[in-house]
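This document opens with one chain alone, in structure tokens, the form predicted alone.
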Amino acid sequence: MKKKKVFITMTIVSLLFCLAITWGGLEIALAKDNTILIGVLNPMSGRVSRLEPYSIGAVKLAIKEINEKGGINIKGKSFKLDYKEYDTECRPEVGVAAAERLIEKDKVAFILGGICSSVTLAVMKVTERTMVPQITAVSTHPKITDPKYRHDYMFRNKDTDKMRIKYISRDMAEDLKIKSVALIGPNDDFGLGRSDAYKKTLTSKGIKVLETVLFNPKQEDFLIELQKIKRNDPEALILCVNAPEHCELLARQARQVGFKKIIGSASCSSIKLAKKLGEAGEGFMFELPFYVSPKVPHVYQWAKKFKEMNGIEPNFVSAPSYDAVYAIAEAIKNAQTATNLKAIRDAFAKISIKGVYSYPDFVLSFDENGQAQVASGIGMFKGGKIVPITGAYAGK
């Protein structure tokens, strides 16, 4: 008889832990060592393996300044911060694994990653299913916290494009005072989707659109449509595009034709680009997600400090993943567990830091949905270097 009831006791006890483990209850063994483990996924090889860098000297460097302050204290005990890294290959599949060897494995407390929108769409459903917390700091696909498919476990701190395109149309409204524009861009989903979220937004903000032009993506001359278009007399030309060579030949031929106010997307601005227009480029404006400028010192000497530690200087990757993982932090130290997945989830989401990525005011929080605001702002090229001229980055 005791053997029997040995044996209930037993399972009951049993069944309780593993529905609390399910349920994100019960304190689990995830603090092994007083070492609190981030797990980390990137595309480590395949085709956009290049930004991996970015991403994980932010994550060793945030972890580094965590750990030489004393790691976080909980409880009155110390805790110290680490990480596991392991390759998506940007395949939704390979990132899925990973995932659930981080989880099942290496009993991580939150997850970091990815940077393919198709690789996080995929893991975020395990992250939902396992109650293990998840942040983005790179993707950007509207799914990802759209309320139709929000899940409690999955948020982000890198702006969407319907977001970038609120502040720039806010600042052309508002600091560039253009009345009217035109737009033009490849007749692909990118160049569509752009395009129709600008025409929306400009048009609520009192901008006029003139125009809407698309073209082949192939295409490699544009004269004939920019003439076209210079005959409306837009004050402004926005480039709805994603290529670098279509921002230096739609840039280089604009010119051409007379566009003295041109506007292009995030992929054209590079100091590479500017230096293959020359003159022509000269006043030539983009939006600039990010952008380390001495007019603001925190963020001037993080930068200093991750190209000391890492050899690269950091990038629009760099920023928000190194915010995240203070995020992370804060969020532990806040909901006083290590272990308590669900408890680490709901201070996550209340949480209120001071970041080096373009928040409003530089400060990194959540709305209901887990997304983050990010304000873009507008830069320049002007005498060969990038000068922002709109947003957080020019000092306003």
Contents of the next structure:
Amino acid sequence: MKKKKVFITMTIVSLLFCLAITWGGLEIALAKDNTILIGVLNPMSGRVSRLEPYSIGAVKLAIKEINEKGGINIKGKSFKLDYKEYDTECRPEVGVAAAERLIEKDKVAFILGGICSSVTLAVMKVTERTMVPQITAVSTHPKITDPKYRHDYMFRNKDTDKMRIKYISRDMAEDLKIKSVALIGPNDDFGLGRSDAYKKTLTSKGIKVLETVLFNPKQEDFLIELQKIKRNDPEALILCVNAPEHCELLARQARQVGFKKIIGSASCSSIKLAKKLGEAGEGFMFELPFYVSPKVPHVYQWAKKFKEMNGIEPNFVSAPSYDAVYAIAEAIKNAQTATNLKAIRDAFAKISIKGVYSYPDFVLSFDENGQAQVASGIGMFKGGKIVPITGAYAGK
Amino acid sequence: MNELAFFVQQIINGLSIGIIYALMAVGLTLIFSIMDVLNFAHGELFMLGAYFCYWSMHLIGLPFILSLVMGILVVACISTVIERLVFRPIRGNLVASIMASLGLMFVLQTTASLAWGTISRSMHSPFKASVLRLGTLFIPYDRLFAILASLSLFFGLWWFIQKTRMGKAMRATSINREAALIKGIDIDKVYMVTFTLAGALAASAGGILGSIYSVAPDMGLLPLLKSIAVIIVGGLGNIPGAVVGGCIIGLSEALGAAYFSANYRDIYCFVILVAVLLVRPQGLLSGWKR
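Right, the form predicted alone is done; let's see the coordinates for the form predicted together with its partner chain.
All chains and molecules follow, beginning with the one already shown.
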């Protein structure tokens, strides 16, 4: 009799348990029906992972704002926007697996990512095959929007290496009057792409490129490489690096070796770096594709909101990531579909919205190669602060 | 910088790297010579030392030197617990000790990743980018500190082993364990002190290198591999050998990177290792007394 009671109780409990799971599952399924997912690919571990909070913070802020305004209206029905983020470890094979998971399992409407050029290039092959629209807000490798390599579903609201280098090289030659440089960067897609672009453009501007040094991306000690470069006595050292950690290590060690003029990439444009370098950071220059100025109220207000929500100052990763989410939402609204990815892609290609990236009166739109036209300048650490010295933010 | 100055500069670079390898390798060889254990988790003690130093600076707000001491003390305590819980129960079983240290390596690394994330962190080095200049030669203060701190620790270790009662007991145990037991030496205590000392040395190397480079959960692997190369080059279980081996490996890296290719800098030490194994498999200083 006692055994029977135990059996009946266990059966009831099991049934209730199954019912609870089914009900929960149903709820999830229903929620999914009213939600449009954006897939986000970011390096959440490894060297470039320091940039991840800046990207996902912007995605969260944009989604929160869009949903608070009522979400996306498609044929009279309101859809909420949400995101699913996976770690790429800044490794192409991990990025590809994550992209496939986003497309096949999570059924995302759009992919935003990755940060590392090598990952974006690898993921492009997946989005080309599956015809899922993809945008990168950070990768700068020329191939991404090069007509020879790109596909119709690929977009970028960030400048290419070529575009960035065009502005920086011009400023180096005309404003800073630099005569000779040496380049140093990691032996990966970013380092190779950036140093190649610099070599061609600087030479055409009459600046001598005395040496190009590529190092193992996992390396942390650069004293010997820098001492070898110093023997050729270049006027300036250009850091072709994507990982903020490389910026810090190279900037400090280059100062130790005695380099006076150092120009870092955009990932060096962080106020944290100025604090860490202290006096050695004074006069350190970097590419400045984005700058928060009280003279540009909409960017200034946005930066305040970003800091309130995420506890960090926005940077060159946050601003284009935020714009990208708004552009995706606008394209879905214009296409009036959450499932027809071809229609979303077509609407995205015609987008024209006011963004926070990159220069004060910037309007985000794409050319026939899916590339937004972005300008940049050079900034410098002065008194522990970022000061634009060339380009649109310096009033030039 | 002329050719001679460049060469001397590379010698300085090599010695400053090598001395840190030696600091790590001395702990490894100490454990091997006394306990007959090759501790693959030594790199993780190095990593923990760097992390505790980092957190002492950034959470508690201690100055760098005190943070380093804090890191060393915490890891010394952890090492004592590890010896008691992991290695003491399997004492005398070489295979089990290797497997246990490998397991411990993964456990500590995964725990650090889960607890602190995989993002690499950088300490606010008190030395910033300042350097000591001697004509055309220079040495960054952070590396000068690394050299001086390592030399002080080597001296402290030498004094402890040569002059103290426990040090003598450690030497006796490493020469003949059974004889030491007959003489009434408390072997349990010797093993515990050995492992604690080795952990403290690894933590000090981690704290010092973490302040020059960066701190991450996987930061211990490459130094561990290089330390193993160092102790094989110097002679397994030989403390002066570990110091000499560290300097040789550091110099090979610096000179190889300067005169051949910097891209293969992590390979030069293993080339030296193979060369030593072919010419003198027992290690360069194996004839020296422990």
